[in-house]
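Consider the single chain below, provided in structure tokens and representing the form predicted alone.
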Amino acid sequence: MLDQSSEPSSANLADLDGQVFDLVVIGAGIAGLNALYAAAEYLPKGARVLLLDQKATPGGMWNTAYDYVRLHQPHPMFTVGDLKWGWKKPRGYLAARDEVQSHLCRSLSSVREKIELQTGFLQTVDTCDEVQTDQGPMAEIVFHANDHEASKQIVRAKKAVHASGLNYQLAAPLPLTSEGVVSIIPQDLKATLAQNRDSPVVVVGGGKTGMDTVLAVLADNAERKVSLIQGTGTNFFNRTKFVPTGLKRWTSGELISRVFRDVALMNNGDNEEEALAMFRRKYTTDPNANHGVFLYGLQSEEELAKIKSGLTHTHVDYLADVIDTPKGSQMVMRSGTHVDVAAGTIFVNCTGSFFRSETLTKDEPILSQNDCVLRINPRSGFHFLTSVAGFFLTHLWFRDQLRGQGYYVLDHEGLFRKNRNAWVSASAAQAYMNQVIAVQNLPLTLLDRCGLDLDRWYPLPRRMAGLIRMKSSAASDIAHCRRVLDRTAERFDVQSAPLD
């Protein structure tokens, strides 16, 4: 069984005001935990480290995710550093929310063996900045208990990682005018279904959350009427074909790094729609459907078949409102179409939880002037996966191999809000280019300890062959990716530049 222990909250955190640490890590989600795990390899034994987070336990968004969410990649490829899951589940098992959160909690036990770790949960960090002191430049962190702003404390550290991760916040129920329907978010789905056994369900949003929700409703009651409002439609990477199981790991599929290279080379900085169409035909579960976006979601062919057979109706449109009329409730679509809905219909807002705030996240550089503060955020992003960013950025930071190596930063949030398909093209180019540069600079033994590497799904001989191919075309591939990123910055007026 998975170790279900969790890190206790720190409501009674001891007075730390004025103390100095070797390292402070802000954020105990997948990004901050990977940063902490990596940093522990370089800090001297017994180094003083402080971990701060707003939530009561480690796990970031997994503490508040809907209870039927599962990973969409095999669980070994979602971890902290190279931490094993400690169970005997099949390799392809997709871990559930509570299993993921528990695994992330376990990572702290490993680092405690190397460093003196103090945790501060239920804490809000006001600022994390580099300051000049009598001992030279240091990181200064100002924080307080979540519900007690007057408890403000200030600590300093030789180094600090501010792992704010992605701009994630829970969605709210859709503000529908009709009084004859029910509007909820995924976190309320199971209880609402139990209270409304015969009510139809309308899932609003065709991304991963929407697909998870359709499957959850059908699993609860296969006879229930379920409709989907999917906008322009979402493409999903074909997990059945490209994350094969059994002997097929030797004979079929493709290294994920090669897929990223292919996606990066499809794009020239001006043709994101054409590049998406090529990707859809080659890599997705539904290549003949003219879906409009791809957001790095994975789906199996079996999941798609269940969804298609279980849906009563699919609307390729956007929901504007639900209103009451003399004939009953009606959905009003953005196109102007009106669609009748039964009384008591349950509307589930599955339109996503990333980059939903009214304002952009504060734009701060990855590195402070004297490299005391490392930031993992969506405005100066190193990789669209903050987990990968936490691992590689921290290793490179402690090795003094970040600046001037050719790595690019990208304003992921700014570009995502302006054009999602351009974001996919640019983020794929950035991810592949930064990976190629890291492979050239870091020892193979370190690269092999990155449990997040999806290439590890394949046997070692295939991975080594892929590594040789990657190095053989490195120069031309890097040059192409730079042109894509430079052109994207020019077209959309977003940051996309070398990390200097």
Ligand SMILES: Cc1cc2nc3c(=O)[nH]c(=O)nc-3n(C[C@H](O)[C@H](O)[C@H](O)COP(=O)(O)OP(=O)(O)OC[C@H]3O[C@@H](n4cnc5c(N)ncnc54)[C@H](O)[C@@H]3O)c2cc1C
Contents of the next structure:
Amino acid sequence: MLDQSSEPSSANLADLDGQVFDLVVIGAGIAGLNALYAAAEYLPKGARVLLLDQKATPGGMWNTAYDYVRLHQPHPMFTVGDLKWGWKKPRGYLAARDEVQSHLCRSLSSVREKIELQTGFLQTVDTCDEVQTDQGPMAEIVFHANDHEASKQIVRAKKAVHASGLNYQLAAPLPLTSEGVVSIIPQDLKATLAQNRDSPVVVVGGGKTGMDTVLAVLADNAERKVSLIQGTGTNFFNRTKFVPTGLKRWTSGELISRVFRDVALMNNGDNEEEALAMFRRKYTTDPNANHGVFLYGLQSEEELAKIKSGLTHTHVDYLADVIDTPKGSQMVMRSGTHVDVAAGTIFVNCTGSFFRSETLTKDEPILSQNDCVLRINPRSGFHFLTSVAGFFLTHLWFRDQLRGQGYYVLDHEGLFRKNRNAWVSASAAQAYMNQVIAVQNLPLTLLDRCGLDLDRWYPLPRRMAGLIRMKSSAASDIAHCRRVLDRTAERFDVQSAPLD
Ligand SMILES: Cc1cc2nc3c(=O)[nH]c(=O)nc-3n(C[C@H](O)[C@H](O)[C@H](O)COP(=O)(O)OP(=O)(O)OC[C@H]3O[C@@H](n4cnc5c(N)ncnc54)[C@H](O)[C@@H]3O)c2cc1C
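I've shown you the form predicted alone. Could you give me the structure of the form predicted in complex with the ligand?
What follows is the entire complex, opening with the chain shown before.
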């Protein structure tokens, strides 16, 4: 299914040293591809553009995510610019990993019609900085082939986008002391299940990966014993209610931008726990559960019912280790509880893939001093969805409408590590406020080309009514969101400030 025909997996870039481009894009994930697609609208026809990525093909993390991952929003709203999916599937279809990767690849053919695009896969960028040259400030990019660290090449460009993503890392198997159990990562699930037909499974982690894993195990064999260690538990946005199908698209649900507004208004900058509880009661699949976090995952009521009926046990605790005792293997929980497990039990590490490294991502501003380098990164974030950031930031950058407009920049990674619920509150306020400002500044024809906009799920008349409502309360909503974001900066000592 991978559409690699047009993208050689290793480009020979030995002769680029010293060359100058109109634009260099680093990162061929959905953020970098959205940036490239948007930039192609502004660059002159035939402009020279270079796209660099460490991976062998476009698609970013969709190249390496576990094979049973699916989109959690309907596939039309996960795209590059206004690129349509080249198939006829029901609108609500949740695309699988390889389908997503293949769709993202297709965006390159489209930009090639406008610009002269050169791609360099299996290339690692060491630095991307603004430098002073005889021609004025330019972006300078130093990179090397993955397998040739010593042979660096340096290219320059009038502009560069550095879209390195959220540092999605493959998890490692949990280091368990016991020799009587099997410890794996989701990428090895299918092969391990096939080799161990009767072994029970313990899914460690109650987020989206954990839920996907429970469902994948049950789909493989509904009789297999599966239990979940869910920590404080995760809330999921209710896809059944808020992404309704058929006639209900006209009569029920709510525009996603209205949901964001509501979440932003539930917060005052000091009440993240209370706001989470309000959110849970109103918008999630399991409003009565006492789950402690929300990480913007979506779930249907049907998925939740399958998970609940398929699980043999749910532990509201954290796994510390699995040990071997004379009586057999035992899970040791963080609370101190010991729980017996059968020999050969498979432990799947679903404890999270973002912001898990010892150190934070380097803190660099969205825009370099003379606007040559645009960064889409989690420290100076414009939107918690890097895809949306890639679209809006690039359009605003090329239009010279980014600085001084009131957009806020948030240190998503710093805040996430300090307090996840405060991160949800602040990121909802930021996402809504930046959207409202963009709606005021950008032409409707351009906004209409943002295929990522989740409001597009709903019929046009509902969207237009939503836009009017958004504009009518813009001033007070922006003022509210600013207060939330300023308070976040004060309380957590992280960047949460206007982009000036
Ligand atoms: C399991 C999982 C499921 C998800 N499901 C959804 C979903 O259903 N819907 C949704 O909206 N979001 C989902 N997400 C969030 C997801 O991260 C984003 O949707 C999106 O794909 C991230 O895109 P990105 O371009 O920012 O980053 P990435 O996809 O990580 O792309 C960044 C690219 O930059 C390259 N790069 C980084 N540093 C360098 C360097 N120094 N030199 C060269 N190249 C470099 C990397 O190789 C990579 O290809 C999911 C995330 C995970 C982990």
